[in-house]
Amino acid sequence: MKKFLLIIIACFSFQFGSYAVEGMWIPSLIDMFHSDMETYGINLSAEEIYSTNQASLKDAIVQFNGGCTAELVSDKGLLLTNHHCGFSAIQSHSSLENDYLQHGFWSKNHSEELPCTGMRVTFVKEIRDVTEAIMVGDADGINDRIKAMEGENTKGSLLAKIKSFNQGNQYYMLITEDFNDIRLVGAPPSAIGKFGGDTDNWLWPRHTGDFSVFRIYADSKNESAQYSADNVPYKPIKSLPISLKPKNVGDFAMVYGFPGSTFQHTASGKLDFYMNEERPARIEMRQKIIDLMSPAMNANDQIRIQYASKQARIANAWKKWIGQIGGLKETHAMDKKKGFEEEYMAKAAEKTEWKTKYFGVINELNELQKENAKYEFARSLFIEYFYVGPEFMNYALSFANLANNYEKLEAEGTLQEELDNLMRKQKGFFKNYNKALDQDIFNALTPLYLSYVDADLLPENLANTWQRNGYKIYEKSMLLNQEKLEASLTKFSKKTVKKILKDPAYLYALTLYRAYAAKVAPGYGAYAEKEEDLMKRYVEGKLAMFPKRKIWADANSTLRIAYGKVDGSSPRDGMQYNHYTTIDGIMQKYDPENPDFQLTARFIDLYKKSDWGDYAQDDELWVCFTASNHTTGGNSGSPMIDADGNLMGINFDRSWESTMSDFMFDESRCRNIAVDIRYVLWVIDKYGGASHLIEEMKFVK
């Protein structure tokens, strides 16, 4: 056990540089880095930031619907997050009659707040180090020990989840609580919430009012409950005061949220694979989709509403990957990675114990990658084709249980339940589906998929099958004909099962999925298992051999702290970025002919009046600002918190030069982007006319 404790201590026995801002730190270990936060300017105690004994900042921060972050800003459960985080909810409530995407939405009272089916927020109650308890005994029993400990600590509405950190060298238990009655309170129109669109995405300077407003509801006892008309606004133990104070370069800035995934320990072989094979192929496939989807959305309002959320998700990763590759190449990331690997092996050669265990691990990782790249590549491209591309495939496969287990479902008495589930699914599917557009995407992606993936990993004769029968999927599939499908599910019989089993959409999807399960998944699974073991040993060597290095645990969708300062950047020679943008920049970008830069008449009228209320700084209305915090996906919606614990902005992006930080952080160019909270308030108050929401909040001037 002493060995594992020494490894844990080694993670935090480092010397901070005077400008060190890299890292996403585990809040429960705050005593180990709080003194460095003080050098950056924090005025809060460690207990005020993270505590299980009293209300702290962590209690005002939630994971939003499993993939973003949000923060409480009133004692009535009011939440702020990004517009793009709430986008699917806004889209689901939108129609041609009530186009909240185009016009925005502002509830006037609690009764007008819109329930968001399936949405949840997650509070972190406690983070416990359970490394010693999990690592004791045989390694083969780790999963059993995790399961047992999670079961022992899951009580009532509190859920215990143990997650691996530092590639399996540490384990922490998170005690969490979900709230499931979440309602949409307000959202600006896309002309504000998505201003800049794909053109500005991942870029600076930015002028996007990327925020939306939700509320948590609870039962009469203020406890978690499923949706009910009788539920009332939740009363949190902590909410964030909002700062109206001026901001300046050098001001302390903290991002507190749920970053998704980073890959700082990636070996050179895998980094090369990502940069030169996997990412370029995925970029090309998504480019095909975007090139078809965007003009169709611009030409038809119904398609625009149907595909708004899908297009945003697809384009977000597409542009991020382009910037990521560019940044890694510009900063010579591969040379730096190989340089460290040489240093690692030289260090391992210094001691017999280290040499035996760590010296060869990098070569093993790179050789393993070379031998198994085809499986990882095929898996990535299958995801792009089957789940991101043509929508009929994943949808059609959802009928497999009914088609293959009809008699079992009938015997168990669950047949009607399955039919009801499928009826609901098809209604949701067709609400946001355009068959002609999906067919265009299918025709564009299929030959590209066939050209990329090794033939021995694809279904036999897939190329011939697609060329001969691909058109039948859209012309003859019952599953893609809503009227016929509803009639068959309503009057269900054995004939319905036979129709599904012969349906061209179902057969194509099933053929693809079975080939993947038989030819790709086993190879990838075996490779991933070996890689996991090697990565654990590789990172263990880092922790053991470089105790003074700043080594933080990769992001894994758990609560983390990143801190830095409000700052501009100079990512390239001759380029100097200011640290903030103003509403004047919105008008400079305004272009009624470009869908990414359109504005509403109301916005233009308010701009001309120059009534910034209490939200201006030096007679300017700030829109966005940058800081030197290390962030990634999942940090969207995270609060930007000042030195005194007040909310000063909502994190929503990184600069394009920063997207490389998932693999390698460069403090000279990596900046996170936040929408200024004062602009958020101006939009809510002056544009939305929702002053009743402003009245809920507490302000610091």
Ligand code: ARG
Second form
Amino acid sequence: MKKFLLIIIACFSFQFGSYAVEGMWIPSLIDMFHSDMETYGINLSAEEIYSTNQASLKDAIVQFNGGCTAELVSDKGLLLTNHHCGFSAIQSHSSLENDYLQHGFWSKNHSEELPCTGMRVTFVKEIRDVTEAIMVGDADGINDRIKAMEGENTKGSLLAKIKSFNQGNQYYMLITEDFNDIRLVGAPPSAIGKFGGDTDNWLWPRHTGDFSVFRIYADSKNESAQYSADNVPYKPIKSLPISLKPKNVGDFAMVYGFPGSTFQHTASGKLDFYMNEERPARIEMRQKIIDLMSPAMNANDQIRIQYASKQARIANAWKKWIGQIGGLKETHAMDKKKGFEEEYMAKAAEKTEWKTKYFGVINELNELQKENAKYEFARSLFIEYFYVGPEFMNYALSFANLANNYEKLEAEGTLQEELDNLMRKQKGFFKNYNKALDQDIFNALTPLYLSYVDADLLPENLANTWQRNGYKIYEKSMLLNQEKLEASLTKFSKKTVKKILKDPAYLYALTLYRAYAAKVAPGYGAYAEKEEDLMKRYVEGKLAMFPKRKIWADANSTLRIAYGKVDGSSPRDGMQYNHYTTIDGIMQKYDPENPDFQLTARFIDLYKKSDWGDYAQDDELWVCFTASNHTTGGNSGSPMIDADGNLMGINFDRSWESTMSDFMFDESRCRNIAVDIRYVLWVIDKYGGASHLIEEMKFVK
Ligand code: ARG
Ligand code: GLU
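What I would like now is the form predicted in complex with this ligand, since the data block earlier showed the form predicted on its own; can you produce it?
Full assembly next; the chain just shown is listed first.
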């Protein structure tokens, strides 16, 4: 009998794909989903997960610099997040002499920790449902009511922000507190923190040690403060103990963090537009940029450092979109969408009240999409061209205020301030700018942009201007000549203004921007507003007509909980993904010829020694593992928490087959990827030699 049971257990443990839970849940509604979490194995009470009365998990989690997530792991304000989340901070402290991207960085004591100018972390103090107060009364008054309530609740260092959930059917107020003195404490070299690079990005099996270490500083009263040399490590209300326990398939796992955006309610018309028009064009634009940027970076160390962060950002979305379209096609997402839309309409036909309100809404959405696709398309490509492509445009336009308003600035006495701003701006710009590369990108992208966007939505004669005068931008622009620009800003006079107004880079950017504002923005704006109204009604219908379905609110950069289990997957017929990878896989992938798969001599040495300390499981050092948590961009750096509230890993990615989950979650294939906390500790301890950091943390064995 015992043997029989063991066989059954063994069979189940290889049966991947039966554990996934769709959804990113609002922590303050914990009572709604806590019992379900219990069936997945959580041992914590609702209060221990989210509470406004006592310290709870939420107090150990911060939004990291507006985009990612990070977690507190010591009572001295020590923070863990991803390497790619700390990337621009690591990069900004790097130079050819102190190349922390290449060699890593480990501070030996507090005084060596590096202040990160402009960086902030955000704690969530409370999430309050204010739907009734906001929605009662006329719809036109909503914005005023939001403003008033935010004003009343913003006090001292606490900021109140009201956000719409479920497409405007619900409103929640988030009371948050920012800390602004954040310092870089440690980072592995890219050969660990970005091992696998863009080749492995969004893929499983994965071997990236994607983590970095920061610290929050506070004033002497332990309160939020701007940077000061006198600040001291912050003592948090709560920090996460770290689990050194073995992990197994089926173990409870939750991700607690700040997912950015998801699009589960997208109507079929728009999904079709994304899959077949908009995303393919954006992918092609980015492909051109990457094809120029990557070889330039590999050939030149300075360019490598200058463009590392930009390239990673551009390539990240580019690759995700390719994965999303592939996954949506493979799983017949369009058919499923259309199937649900029919079900929705059939349901709406059941009651007169529903029929008047909801029956037509899908057709209206899909019609609207057809009419306005060209505006949305032009807008998306404008973003790719103006903000993602050649960098001079967005930069040149930042001189518009000085050029157009200098008399006013002078009268107001703020002229010098503006000049100082621009001086700072240009310094930052040139630190990471290579003109020749920018020109190549400009020349490659412009014809593509011209071929894609309807001529009536572009500046008149753009093709001509580009062909005749494009080169002048790079040869003649004062804004792109740092020496001349600095001289001109330092000895500012009316002449400077005249020069800017005639500057070829400025003029090109201005023409483009004006054409967008006149020809695309109004059409798009009108459409977006109508779409918002229709989407509100559509989702209202879902909530009203399908009350038994657990509908979760799309991610909107607010704190959420996703729960599931440690799990592998079998994403395609005949294929099975194991749920973890080990350090042996790093050695297998090691390729000195390939910039994405380099290792340092120190790493290879340590590998040969096989000294895994307390960090191994059955003599293997795990590197990454997967779980069935529903996550998205913004969840990077989020703690992966076990059934008892201990940190088991840091979330950083999804597998290729999961990227579609922003539009449609599929439980058989969607898995998130975390770096195992034991690998993080091994790197800090054995590789970085930073055992003083390990000593700050609390462990559970
Ligand atoms: N795909 C992950 C995320 O969306 C990691 C990105 C950073 N890594 C990279 N190779 N670009 O952010
Ligand atoms: N790497 C993503 C981020 O930066 C998380 C992965 C995902 O999109 O799920 O937030």
